[in-house]
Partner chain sequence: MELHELPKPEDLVKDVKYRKLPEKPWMQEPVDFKPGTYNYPALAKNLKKVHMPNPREWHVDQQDWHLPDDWQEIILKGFKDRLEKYRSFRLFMDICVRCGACADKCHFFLGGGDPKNMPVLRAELIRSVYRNDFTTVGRLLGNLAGGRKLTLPVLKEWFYYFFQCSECRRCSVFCPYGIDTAEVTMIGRELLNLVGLNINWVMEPVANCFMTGNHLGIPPHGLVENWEFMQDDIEEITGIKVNLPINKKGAEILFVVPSGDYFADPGSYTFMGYLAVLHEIGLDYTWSTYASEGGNFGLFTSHEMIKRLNAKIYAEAKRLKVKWILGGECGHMWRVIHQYMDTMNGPADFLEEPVSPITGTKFENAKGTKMVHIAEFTSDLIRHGKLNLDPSRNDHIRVTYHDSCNPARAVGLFEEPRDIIRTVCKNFYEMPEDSIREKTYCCAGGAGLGNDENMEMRMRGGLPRANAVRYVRDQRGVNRLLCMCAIDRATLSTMMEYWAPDVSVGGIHELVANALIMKGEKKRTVDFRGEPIPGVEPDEEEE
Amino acid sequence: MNAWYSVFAALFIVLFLTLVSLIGVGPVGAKGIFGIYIPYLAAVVFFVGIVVRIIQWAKVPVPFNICTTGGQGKSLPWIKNDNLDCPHNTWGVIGRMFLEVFLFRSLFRNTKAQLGQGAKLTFASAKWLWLFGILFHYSFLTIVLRHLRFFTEPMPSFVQWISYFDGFFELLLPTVFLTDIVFLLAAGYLFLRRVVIPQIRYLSLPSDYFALFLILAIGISGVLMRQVWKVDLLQVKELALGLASFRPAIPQGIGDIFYIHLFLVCCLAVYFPFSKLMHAPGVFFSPTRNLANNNRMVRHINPWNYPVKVHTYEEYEDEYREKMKAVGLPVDKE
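Now that the sequence is in front of us, could you give the structure of that chain alone in the form predicted alone?
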């Protein structure tokens, strides 16, 4: 019951945010608030929040070498080490971080444990999460880069190429972008995975579902805005350029669905710095990833160690020598 409560609570919040934007730009008519003030506020919270979190992480001392390793470490010269799974130098760390950030290598190597016949524990490959995870992130990145055409004039050439290849199939008119479909399918899989698998559903929190529902709502509203309740993209670009140049103005005739989409994007931007979504920059500050496994070559001393006066054995024996001799204990010095 608690697990399903998390699902419905997150869904209710996202529906409530959608209703707020719908009423705000519809009956209330506060398009200036939803089109100018809220985007500026969201941008400030987004960038300031990320900077503050990064500064906090950067200031945290790392007294111990706690890097995560999965291969043979460097030891004797005749034992071959794995410098990607168990890096012992900076180049190894850079290689592992590159594969982790761009290819999700640790997720690709993930396995699942299950009970087989005779209650025998077996391990099997689990590549579906890696596949949909990497599809989700790269389609999200492509969509963000594609939206740069609204904030730039003239449009950068790489944005034109991205839009061209993304809409290469031209399934419908207007063009259905391939990343839009992949994005919704991947986000849908990540949601179904949380509710279908009992173990993951038990561990999931309302915040986990809220992020997924909010991202799905953004994607669905974007597709509806392009394919069903079409909006004038020239007016959207006029508004975006005005926001980017700090000369905002609300064009006439932009549909309400655009303001709903924009408001949900702003909610995601505000939520981002305070959520698990901060794993994007956070991976670079994770000591389990950015440290080299050089414990056999470098001695790591805890900087928090407070200097204390120690009582050596020689001092202990000098203090209790006579009593030790009286009870027959051996002493180093007579």
Second form
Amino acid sequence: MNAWYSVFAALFIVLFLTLVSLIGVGPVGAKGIFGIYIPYLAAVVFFVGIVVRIIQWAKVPVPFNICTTGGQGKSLPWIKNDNLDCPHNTWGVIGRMFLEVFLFRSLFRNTKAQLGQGAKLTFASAKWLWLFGILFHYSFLTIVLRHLRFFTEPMPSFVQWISYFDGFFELLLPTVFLTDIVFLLAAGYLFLRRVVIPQIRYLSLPSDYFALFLILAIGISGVLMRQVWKVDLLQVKELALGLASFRPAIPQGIGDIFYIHLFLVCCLAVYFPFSKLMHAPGVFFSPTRNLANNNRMVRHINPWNYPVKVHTYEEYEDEYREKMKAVGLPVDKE
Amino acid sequence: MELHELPKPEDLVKDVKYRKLPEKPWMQEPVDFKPGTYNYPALAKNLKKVHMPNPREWHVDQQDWHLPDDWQEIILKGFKDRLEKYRSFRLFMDICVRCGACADKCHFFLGGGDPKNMPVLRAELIRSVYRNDFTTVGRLLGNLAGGRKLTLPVLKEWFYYFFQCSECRRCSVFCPYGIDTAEVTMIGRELLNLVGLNINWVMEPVANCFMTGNHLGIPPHGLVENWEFMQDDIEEITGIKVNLPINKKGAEILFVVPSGDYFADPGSYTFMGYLAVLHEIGLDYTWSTYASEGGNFGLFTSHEMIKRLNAKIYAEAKRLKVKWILGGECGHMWRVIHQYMDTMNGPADFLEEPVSPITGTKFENAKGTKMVHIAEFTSDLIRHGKLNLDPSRNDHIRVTYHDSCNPARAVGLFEEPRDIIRTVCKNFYEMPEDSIREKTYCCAGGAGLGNDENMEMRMRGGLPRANAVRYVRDQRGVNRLLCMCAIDRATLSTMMEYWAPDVSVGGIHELVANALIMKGEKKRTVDFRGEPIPGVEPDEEEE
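Switch from the form predicted alone to the form predicted in complex with the partner chain and give that structure.
What follows is the whole complex; the chain from before opens it.
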């Protein structure tokens, strides 16, 4: 599939979705559908979808322990074991998974290869993907947590604290959240590297762009709603609380931009369980990371292990007995 | 293809541009079978010996591969079956985000520039079919969701690229989700095997190993002669006739090494090294002709074949009534021993937890499988001062150490070999950091790819490793590349000849034997290669 075709196909779908919500709440005026039914439906698909997918994964056995060792394994007592990159026990595995999930340990190793004159290969550090990846995920997380203020009354103090620190640099009024900027920049970087770096452009699929465009559209509509076409946050909260308490009602006068934002979020939620976005729960299941390198200490059981046909020693000796005896090898049967 | 048919080293990769990619999207680019970059098909007789499907004569460069009529059904059924058996496979099909961190981590991409050798795309070859046939979105949207049908060109692409992956697992170190291309390749090859697509350089060793116990198909009497020959060589060098116990019942330890160690130089020097060391410490051990192969080309065939070939090791340990098993310097052998053996062929409850009879050290890390790596065993001997060593006998050798893929990324065996090397040789220089330990580069001949017809691809894939060797050769005067793998010893020798002349290749126990002062030995004037040790003159009376 042509790279630009992929980009435009994905862009087109996201614009189409935006348009659907714009027309749906504007001219059609179906606010009940976009404010109540679709969000409920999306929430159900999101949670059920993820749970089903996780159950599907969990039901598939792990026949072998194929831990990737990234450091010295546990062996002789005087040799120092690297328990984080090559864990030999559960604590090590927890540590390794922590580093992987929270700090993107493996991505931090990234290097960039360059081939120079005379077939000279050099390697440079390449931490940009790690940096923007981590900024993207943490700002996303912060923004999601910040949104809890719409669903809770009274607001938990940690949500207040997050909002307080996030808006600490009061650049503009109303407060511009730091994470909003970082989030858009990081997602923008992830998009740009996909189209600018030839290898990444070559291997990217429409779905890679779709996820990014959808997320960017959510971010942009959110910022617009705060800074440009302001919506009444108290009414938004009323709607959110209504949804959360299963007594949904559509308050009057929330701007259309809000429904667009909400609809795009719903699209992301529905798309999530069926897409590569499942890497989030998936990383916890990765057998090269979540198993201890204790293979020779503890037997790993394969539930479908089955007997196989082998060539036995008896058959072997039958074939070679006379020749074995001729060179003085002991035999079992004379 | 012979080395001299290739362009000069400096010209081989001059057209490689990582950032220049084909205009056509990858799904539409058909595979081009260029001589020197693919492997020859398995001969029918080898498939028959191990009862594998569709034995026939066929040629890669001919249009018709003589597949069964229902090949698509067979593969898709096998696909489904494996999605239900391997969480790894299922997960690796689902969670890749195509971030591209792995793209320039593969030696074949670095030396060849073919984008389908970027690990992510190699996996996408199979993932695209997964999406098309096994996912909801793919079934609905097809191509738009990144799916494509399993057609004959797709199958040919699989054959080409799954036999252009040496299953080294370097990419899995860098992947943020630990996606292991080796696992994808292994299962890709299993699927190809279902319709009779395999390569002879894998299937011949497999068939031989199944019937005779070793890859080379050497019968028991041949092994005895071969091993006695090396016993004689040692006697010539040291004046000592070392022990050579074979198929000895009741020995304490069974010793299993890769057949590459007794088949050809320079592996044979390592084999002689084992013999010398084990004799000197007076170990009560035995070789086996039935289990005369530690290497396991089943790993490059299918999970079932791993198990079928590896079964003989425990079977022989049981028959000979040994207490535990010692294993030689090998790479993929140790992937199997460490990660598969106990699960597949165990439990080894008829053996005892390994304890070194020389030092009393308990090998706690091998208490389940009951199989100890010779590097662990020897580094323990050295730690306890059980070997009388004179490292100055290795002064003419300036070494660097190549971490073989599997001991590095599947076992985590980094310090033991280094401890040994530092003790037996004064001149040890590491290669640059990005090319050693868990980031080590493959010899590009692993996983059955180390054959002559694939020479161009091997030399290309060898560039990253060779590049690092050239660096220490030029900076530190290194003249010996040490490695702990039989495939390395065979394929790196050719690679050095091409990329880094003046650097020889060898195993660790060869250097140990060079330095080992054996009781009652004669004055050493030659090393274990039979080459004169500089500065040591033969005594007059010997002449």
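Positions refer to the first chain, counted from 1. Basically, rigid core = biggest C-alpha set you can superpose within 1.5 Å across the two forms. Please read these numbers as outputs of a predicted model, since none were measured by experiment.
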(request) Please check if Q56 moves between these two forms, taking a CA shift of 2 Å or more relative to the superposed core as movement. (result) no
(message) Superposing on the rigid core, I want to see if V28 changes position between these two forms - specifically a Cα shift of 2 Å or more.
(response) no
